[in-house]
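Shown here is one chain on its own, the form predicted on its own, set out as structure tokens.
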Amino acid sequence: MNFSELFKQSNQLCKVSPDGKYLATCVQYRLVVRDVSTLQILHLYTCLDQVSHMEWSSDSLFILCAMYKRGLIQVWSLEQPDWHCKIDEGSIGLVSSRWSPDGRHILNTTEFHLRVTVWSLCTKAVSYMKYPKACQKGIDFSKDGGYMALAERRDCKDYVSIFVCEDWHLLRNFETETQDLSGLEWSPNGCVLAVWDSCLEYKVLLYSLDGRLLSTYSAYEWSLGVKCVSWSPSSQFLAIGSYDEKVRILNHITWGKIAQFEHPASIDNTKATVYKEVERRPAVPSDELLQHNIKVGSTLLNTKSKYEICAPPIQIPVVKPDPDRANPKIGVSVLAFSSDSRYLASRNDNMATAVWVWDMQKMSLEAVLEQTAAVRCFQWDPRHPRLALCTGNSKLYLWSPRGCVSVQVPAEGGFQVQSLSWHCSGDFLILLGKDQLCLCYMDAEQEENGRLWRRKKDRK
């Protein structure tokens, strides 16, 4: 593996254009921008007060940069670098913007969810969606951006409207069967539309792209229920991660349930592979520090760590919840597919130093992976099985059926991985810290010849 230097950034906000040719970074009110390959700056842009949200449209032409304080949207133009634009809601304020799949409109959502404005770059021309619904995921849209789902509340109801985005004119709305419709989210196919309820009641509901019910799913009643919903690359599961601890996995054909994967504190799956992550301080006597002139935040005090095969019975760390607290740290709170559907990646939030993967063929736990610290982010490579972690230390944690690698990343000053994302085409990861990131770039030969790898075939 090689790094690049650390580069300044603010708020996370980093994010790779869709073609996967350029970096754009926020530092305070700056927009830079990098070619990836070189990392040269091509672009720099000032903004008018310190950047919330940036994002690019998907053609890569335009970035998106969002003020919600002042409930400003500038736009810069790549091809046009003197060209940009302006939006300002004024008095009605700001809470959140996005670009529609075409690149060439923005849906701004302003305060108290009052209505969505829809600013088109090309004609100027401004609609407005009223009624929607401040809930987890209220706006979605269909992977090949043919449609918009928008959740909407009037009238002591949950509504759903679908909007065709050629046009934005209405396809169809209809209520739901939600006491509290928390969150929506299209199948990548865009034929099944999921909507689940809020964690108060245990539903799920599946609409066609029409309105009709398909199906409904309830679990348990009268318990804390649903935590969050994850679609598979392939469109066949959808994977629901509740408060109960369990993933319940449901099938594209009866909508029913095949599978459900457990997160015991006690694990005697002798099938499963358990990766624990041990460190070691490496020992430097203070006279040889003084001699050679090593700073304290020096990469050679680096705690080093690495992973460990573990025979069952594993006990896993297990945090008990304060029943007195509102969102209490408990159930499954994040699930991740990979690229190929064939694995999918589980993090229980009280036992938040572990990370599971199921195989999804074998509908059995694969690996755990037990860090000594509470797991951050994951992310699946967007190519290949292959998933990548953080814990918020100085150190990237990768896994693959083959194994697992812990690796320091050898930046001075004390970095610390807080969060990462892959590149589009997998040979890459943007590590970000707290205002700065690098690169880890993927050597494809040590990859190959698995020389990184803790292989599961060395137990002994």
The other form holds:
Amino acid sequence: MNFSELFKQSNQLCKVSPDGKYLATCVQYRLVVRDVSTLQILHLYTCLDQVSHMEWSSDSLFILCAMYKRGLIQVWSLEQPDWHCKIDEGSIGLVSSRWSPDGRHILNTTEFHLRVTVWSLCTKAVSYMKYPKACQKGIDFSKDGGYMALAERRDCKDYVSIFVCEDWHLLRNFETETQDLSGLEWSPNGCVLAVWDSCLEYKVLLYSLDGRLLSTYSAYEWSLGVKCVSWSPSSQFLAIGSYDEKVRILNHITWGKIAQFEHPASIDNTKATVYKEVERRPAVPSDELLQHNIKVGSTLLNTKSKYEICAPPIQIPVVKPDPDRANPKIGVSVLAFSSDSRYLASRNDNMATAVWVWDMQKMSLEAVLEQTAAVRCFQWDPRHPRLALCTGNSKLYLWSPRGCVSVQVPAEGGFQVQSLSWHCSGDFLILLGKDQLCLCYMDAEQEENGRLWRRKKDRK
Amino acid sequence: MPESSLFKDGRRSSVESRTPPLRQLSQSLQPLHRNPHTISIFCSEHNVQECLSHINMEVSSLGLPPVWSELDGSSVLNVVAVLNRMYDLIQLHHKSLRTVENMEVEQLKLNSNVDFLKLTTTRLKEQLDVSKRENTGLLERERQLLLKVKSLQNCLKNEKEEVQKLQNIIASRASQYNHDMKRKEREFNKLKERLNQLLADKKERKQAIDVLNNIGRADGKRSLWKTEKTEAKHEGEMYKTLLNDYDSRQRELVLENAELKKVLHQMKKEMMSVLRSRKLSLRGEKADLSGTQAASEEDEEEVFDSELTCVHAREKLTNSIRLQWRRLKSHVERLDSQVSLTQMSKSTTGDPVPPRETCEKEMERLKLEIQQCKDFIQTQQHHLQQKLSTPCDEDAALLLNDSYMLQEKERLRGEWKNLEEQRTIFEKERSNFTEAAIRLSHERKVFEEDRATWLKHHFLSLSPFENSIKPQLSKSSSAILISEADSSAQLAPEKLSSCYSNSTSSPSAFITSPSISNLQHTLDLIPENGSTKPGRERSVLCENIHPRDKLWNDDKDLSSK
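Output the structure of the form predicted in complex with the partner chain; the preceding block shows the form predicted on its own.
Once more the chain from above appears, this time first in line as the rest of the complex follows.
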């Protein structure tokens, strides 16, 4: 595993272009575009204010930089660095901004969610969408970029509008049976739209592309409901994570529950492998060594950690949330399917130090990774069944079906990994710290070597 | 007068027993009782005295003063005394009557008491029974009530828990509502502020877009006007997408179904074939029957293939598979036990590991060969199993493997036997060789000793000194003899050089040549005579003696120093 040097970034804005060739980073009010392979700076753009949001267009030719405070958007072209585009929302303000799937329209959500403005970069035309709903996830584009679903709220009722992205033609508008729509998501095949209610009511509705209600699913009443929803890449499964610390899997044929994954505090399952991160503080070196190694920096004094396989029964530390506060830190809040739909990774908020990996073929628990600190972010490799996670310390953790490894990020000045994202080829990871970023290159041979990997076989 | 006669009899024996007269009296009294008005005929004029004395006795027995005492001497009755006595008697009688009455009364009272008590006991017993029954009834009720209480307590607990849970839910919902309300209120306030700001603000910044130049569409096409046609086109596309999705899903499901059906058919066929083979191997007579049965089933299968979608066909298929599977399971269990038995028997009749002794090169070679054979066998077995695994079942494969390996095993056994024989031959030869070597060494020693003595003799005889020291063969120091023998031997290297290949170069020429030639002859003779073995062996012997020779030389060297 190789690590690149550290680069500056601000606001955790660092994105790889969809074609995988360029890396765009925002540093205060500058936009830096680098070549992914050489990390040389190719372009440097200067925006008018500190960038709040940055996004690549789908054809990797344009970059959108949004400055919410000033209500401005600037679009930069890679092909023509002289080309410029500025969109000023005026007094109406700006809350969020995004590209359309064709890479030629920009959708701006104004302040107070008054309306969604669609700016066309081809024709300079403007269209408006009224009554957008302010919720967890109110806009979603289908994977092929053909359709857009927009959540609306009119007369105290929830509606969903489906637009054809080609010409923003309103295809369907239908009322949903939700009390307070919280989010919607297209299935990867673009034929089914999952709509879920707020946490006060457990309700997941499935609508077909043409607006027909296919199915309703409600696991229980009264207690706090759905926390997060995730489709499997093959569109076969819909995973629903809820406040009762369970994940329910629905199948795409009957839309009925086929499995239920629980996150108990004590694990008795002998088929699952539990990896526990064990920290080892190194002995304090003698003075001479210290002097000699002082150049190396603080890496010497970094705590080394490795994974140990624990035999069941195992207790996972639980943090009971404050019952009086709203949106309690309990329940499954993050769900992620691997790219081959084989594995599902979940995190239960009151066991924030553990990541649970489920095998979707056997519908059972595959592994549990127990870290020393709360897991901040995890993401699956887009190509292989490999999970990368970070807990806010200077280490990177990787899990694959063959084993688990903990890698120290060799960076000076204590680089704390706060979030990460994979490159689309699965060859390297982008690690984001507070105001720095680092690239981690996966060595293909490392997998065969297996020296660092704690294998499942070693358990016996 | 029967009574008086009887009385006389009684009077005679009145001293002995009182009873007879009493009996008589009682008899006489009885009529008196019955009829108190009958005159008693107890006393007559004749037995007055006797009667008097008798009465006296009776009266005195009753404790009253006597009526008549003999001391008076007069036969005249004391009327006063008699009257007194009569009066006393009457009093006594009255008294007894009274007591009788009293006693009767008492008895009546007691009887009535007894009756009363009996009645009360029965009544009380009944009461007791009733109260006991009531008690059990009450106990039963108490038990039931206790159970009820317990269940009610449980219910209460459950209800309390439920209430608690609902309260928790309400609390969390309330906090969620409050949170949402606060959020909305904050947003509302912001809106109000913004509205105020906008109303106050003179300059209204309008929305604007500033683009250097229009960029082309991503797909390069021109954008179309929104018309009904485009709308219809969009609808059409949407439905097409949906239909494609449904189509693909249905195709997948059909493929999956076909695949599963194929698997089931295959399983059924395999199971039937295995069962058939088993039946053939064990019961030959019934083979025909099973064959026909299998054939008929196969016919049925073909019928099934054509009715893929029929529910009945599916059910039939699954049922038949279940049946076959059950049969197969029982057969496999039986076969397993059989196979394990046969394996055990084979292992006992196998070759025992022979003890290995040293014949190093041969042994190593044989070992290598064996190892190679084993590897070869294993790879063969592996290949065979791979080839046979798909159509056959485990037990069939096992049997087949055994049969294939049998030939190999036989061959190997034969080879092993040969090797064994060869080894034994080698062993024998070795032992012979060693024996011969030992014998030869002995003979050599003897020969050398003889030679030495002879030489000494000769030497001594040659010497001018008459007093020759008769050598003592047995006690002569071998070193001197041998050294002499050796030194002399070097002078005549031709004949003996073959034996002494590493002769040291220290010729000591103190013996004259003619004697040397004599010596040669004598020396020539002795080995010729001494050895009875053929020449070939001699050379071999010499080779073998080679190391010993060295030893001797070494000894010589040591001793000469």
